[in-house]
Each structure stands twice: as C-alpha cells, then as structure tokens.
Amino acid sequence: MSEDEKKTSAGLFSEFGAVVAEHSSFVIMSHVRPDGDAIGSQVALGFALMAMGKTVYLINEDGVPESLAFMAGSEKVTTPPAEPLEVEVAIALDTATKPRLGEKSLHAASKAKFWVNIDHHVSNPAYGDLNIIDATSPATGQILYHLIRELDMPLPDETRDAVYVAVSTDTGSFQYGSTTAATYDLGADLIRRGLDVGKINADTYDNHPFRRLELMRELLNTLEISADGKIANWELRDAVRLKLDLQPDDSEGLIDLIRAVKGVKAAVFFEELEGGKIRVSMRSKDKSVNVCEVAMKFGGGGHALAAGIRMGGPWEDAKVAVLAALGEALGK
C-alpha cells in the first residue's frame, strides 16, 4: 500500500469512527452462500462493537454453514428476521455488490438510515454512504484488523479468533499471490494475543464431512482439461448434489485441486442451482489471466485470480460461452 492510499484508509478509518461514536444500532451482514471471510468478518467486527457496549444484530441470508459453526461466536449470526430491525447503521461486508446481501437480509437493514461498506473485491461499486474498499487487501478480514487496531476498538477472543480464520480462508492458508507482509505480521499478533493457531487450523481445514470426499469422486468424473493442457474444469449437476445431500459450502476450496495441476493457468467450477441457474466459480494462478474481467463479461465479478458469476442457462451454451471468454483471456 503506497503512503497515500494509506493516508485514504487512515481518514476512512475515522469516518467509520465517527459513525460507531454517533450511533448504538448496528445490523452487520455478509453476502449469501458466506465463507470464512464472510462469517469471520461478521463475527470479527460484530464482537468488537458488543464490546463497547452497541447493540448487534448480525444476519446473514443463508446462515453460518456448517463448517464454520466452529467459531466462537458464530452463534450470534443468524438468518434474517421476518420484520425490519430497529437499527441506525447497516454494515455491508466482503459483499461485492448489494443484492448479494440478500434480498432478506435487504429487508431487515431496510430502517437503517446509514449504510457502511467494508469490502475487498476490485469490482466492488462503492454503494454505502461510507465506503472502506481496499482491492489490494487479501481479505476484508484484513481490512478490519487494522481499522480495529487504527480505532484502538477493543479486540475480544472472539475477533481475534474470527480474523485469524477470515483472513486464512481466503488467503489459502496463507499461501495465496495476494498474501502481504501485514498478513503474516497480523497473524503474529494474534497469536501472541492468544490465538491456538494448531487448533484453529484444524478446526478450519481438518473436519470435513464425509459426503465432501464423495463429492470430490463425482466431480473427478467429470474434469476436463483444455486441448493446450491452460484451463480446467468440473461440473456439479443439481441430481448429484440431491444424491448426497450436500451442503452448500461442502464445495469450499475443491476447485484449488483443479488449479493446482501442473500446465493450467486458469480453473472453473460449474454447479447448477435450484432453478436451473448456473453459478460459476473461477480460479487463476497467473496474474496474466484476469479472471475478475472475464466474469464481469457476464454480469459477475471478484478478484483477478478468483471471481465468480451466477447466470441463466441452457446449461451447455453457458459452459461453452464463460470457457471460450476465458480461452480468449488467455491467448491475450
């Protein structure tokens, strides 16, 4: 981060500030089918201000999944109430655009008179009142570290717990391109503040559900490699995700296996939705291949090496349309 963009967070920093000072209402939400920056976020800065003594409601469409119920305070998240909460400030966060809040959750903040956006997606429109977006950040879970440690906000078990799994879920445990030097430098501090990192870890990354390997089988059967050996892809039809009985984040991180082989720069995951809706997933591993860009071409959107779209079928036309724009991608 160059010397003026950290003088930019530093005054959103006190912006965000100044609202947590003039309210005591806050709703916190995070976008549907969350992850662990996600749910850590929420869970992260939600603690923080419990601990200050606000009033916190945090909701999310879709609920905690079942991987992340491990966390200390993940209980507090719950899915949207039927009526609009009495709230001041709605906090929209690691949710790249607002309808991916929910169309639930929307209802819920609806009496909130002032919206903060905290994110790190590039493709992020900037739709708050206060909008802290840092692209070059690993994870929103980074972001609120340091607006917490900035603030001098307290940071209970809980947020520090909370960061530590947002933050390592999405930077893959620490190994992705987009991991900085504060990312190791946060993971320290918590560990000197307390942090178990050995079980944390394994309460992240070593308790899977059996049907995940099950599902694992199903889609090696269906992975095909480009003629160039450059793209791979599997597909997850609604009939096998009926057959097991599949959660939706049993699917979390499966696609890293895909673009871990050696020769493909750019991986995609297919998975059809109740409705007959597509969502597409998509992964690179050379800064090369943007594939943020290629997902904005149909309405999508994320990071450069890892964005995501939701469209409508017919099944093969979409498969066909997101890998020939992504095969454009990479002949540029």
Ligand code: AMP
Second form
Amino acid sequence: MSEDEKKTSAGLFSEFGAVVAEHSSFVIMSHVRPDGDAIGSQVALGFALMAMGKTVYLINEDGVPESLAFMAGSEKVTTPPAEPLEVEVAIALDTATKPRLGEKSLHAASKAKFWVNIDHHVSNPAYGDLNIIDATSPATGQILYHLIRELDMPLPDETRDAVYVAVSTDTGSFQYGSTTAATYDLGADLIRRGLDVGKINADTYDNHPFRRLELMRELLNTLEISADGKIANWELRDAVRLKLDLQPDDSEGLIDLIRAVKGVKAAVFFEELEGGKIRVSMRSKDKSVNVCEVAMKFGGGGHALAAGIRMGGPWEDAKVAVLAALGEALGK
Ligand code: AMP
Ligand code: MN
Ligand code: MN
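Okay, that's the form predicted alone, but what's the structure of the form predicted in complex with adenosine monophosphate (AMP)?
Time for the whole complex; same chain goes first.
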C-alpha cells in the first residue's frame, strides 16, 4: 500500500468508526452462494460489533453452506426474514454488485438509512453511502482485520477464526499472487492470539463430503482443452447435480485443478443452475488474461484472476460465446 492509499483508507476507516459510534443496529450481508470470505467476513465484523454491545443481524440469501458450518459463530448467519428488519445501518461485505446480495436480503435490509459497502472486487461500482473498496486486498476479511485493528475494536475468538478462514480461502491458502507481507503478518498475529492453525485448516480443507469426489469424476468426463492448450473447461449439467444430490458449495475450488495444468492460462467452469440460468466461473493463471474484463462483457464481474457470470442460455450458445471472448482476450 502506498502512503497515499494508506491515508485514504485511514480516512475511510475513521468514517466507519463514526458510523459505528453513532448507530446501534446493523444488518450485515454478503453475496449469494457465499464462499469463505463472504461468511468469514460477516462473522468477523458481526462478532466485533456484538462485542461492542451493538444489535447485529447476520443474513445471507442462501444461508451458510455445509462446508462452512464448522465456523464458530456461523450459526448466527441466517437466511433473510420475510419482513424488513428494524435497523439503522446495512453493511454489504465481499459483494461486487448490490443485486448479488439477493432479493430477499435487499428486502430485509430495506429500512436501513445508511449503506456501507466493504469489498475488494475491482469491478465494484461503489453502491454504498460509505464505500471501503480496496482491490489490492486479497480478501474482504483482510480489509476488515485492518479496520478492526485500526479502530481498536474488540477481536473475539469468533472474529479471529473467521478472519483467518476468509483470508485463507480467498488466497488459495496464502498462495495466490494477491497475498502480501501484510497477509502473512495477519496470519502470524491471529496465531499469536490463539488461533489453532492445524485445526482450522483441517476443518476448512480436509472435511469434504464423498460426493465432492463423485462430482470431480463427472467433471473430468467433460473436460475440454483448446487446440493451443491455453483454455481448459468443464461443466456440470442439471442431471448430474440431481443424480449426486449436490450442494452448491460442493464444486467450490475444484476449478483450480484445471487452472493448474501446465500451459493452461484460463480455466472455465460452466454450471447449469435450477431455473435454466448458467453460472460461469473463470480463473486466470497470470496477467496474460484478465477474466474480470471478460466477465464484465456478459454482465458479470470479480477480480483480474477470478471472476464469474450469471447468464441466460441456451447452454451451447453461452459456452461458445464465453470461450470465444476468452480466446480473443488471450490473443491480444
Ligand atoms: P466464483 O467463480 O463464483 O468463485 O467467483 C469468482 C469471483 O468473481 C468472486 O470474487 C466472485 O465474488 C466474483 N463473481 C462471481 N460471479 C459474479 C457475478 N455474477 N457478478 C460479479 N462478480 C461475480
Ligand atoms: Mn466471495
Ligand atoms: Mn472475497
């Protein structure tokens, strides 16, 4: 972070401190189909605010996925209530666009008078009244850690563990290029504060249901690679999801397996969603292709090296269009 960036974030952090000081009720949300950074960020900030005596609601459109239910404090994250919550402030975490919070969540938060948007997606259009967006941060959880430390907010055990899960899952276990010295400093600080690093990693990464392997077998049967070997893709159709009784998070992270192939520059996962929509997940190995730019052509977004789209069909047309756009981006 440059000196200038530090100054701006310090200013925004103190604005957030003022919002916290002046209000007593908050609803904290994150994106649909939440990942570790989404739920981890909600729990991290939620428990810090609760420890300050604030009234805090944690809601997510899709609730907590089975794979993250081990997280202490995640039981406080519920699906949105039918009636709007009586809250002053709404906080969106790790959510690139407002609609990605989900319709029910937006309705539940509709009485909030002030919106805070904390995120690290480069494509975030700054839809809050206060926007703390740092696209150089590898995880929203890392922004929150700095925020909590800088404002000297409480850091209860749930927050400590949740920050770790958020940062670890969004950095591919502290591996991606977005990982910085500050990320390792954060890890070291959390361990000094009593984090059980062996246990939390085992809970996060060595605890998959068997059907995830069955899914992997099905995905491998659909694997395709472009003629030049630079684009690998695989797909999950509805029939397989039903056959294996899959949960949305069963495929989380599997795309990294095809991104890791020698020569592959971009990996794509096409998934048929209930109701005919298509979810496209893209990963880039390095700066040679910016998958966020490709995703934005189709109304999606994300980061330069990890981005996604939700689009309409027909299935084959969507595949052809996305693969062509990626091919073009790679040719540049
Ligand atoms: P995923 O492939 O779903 O793990 O998403 C990769 C990254 O892109 C994540 O940071 C997502 O938050 C972001 N992303 C995924 N889908 C969308 C979308 N439809 N619009 C904007 N950002 C997205
Ligand atoms: Mn996320
Ligand atoms: Mn994130």
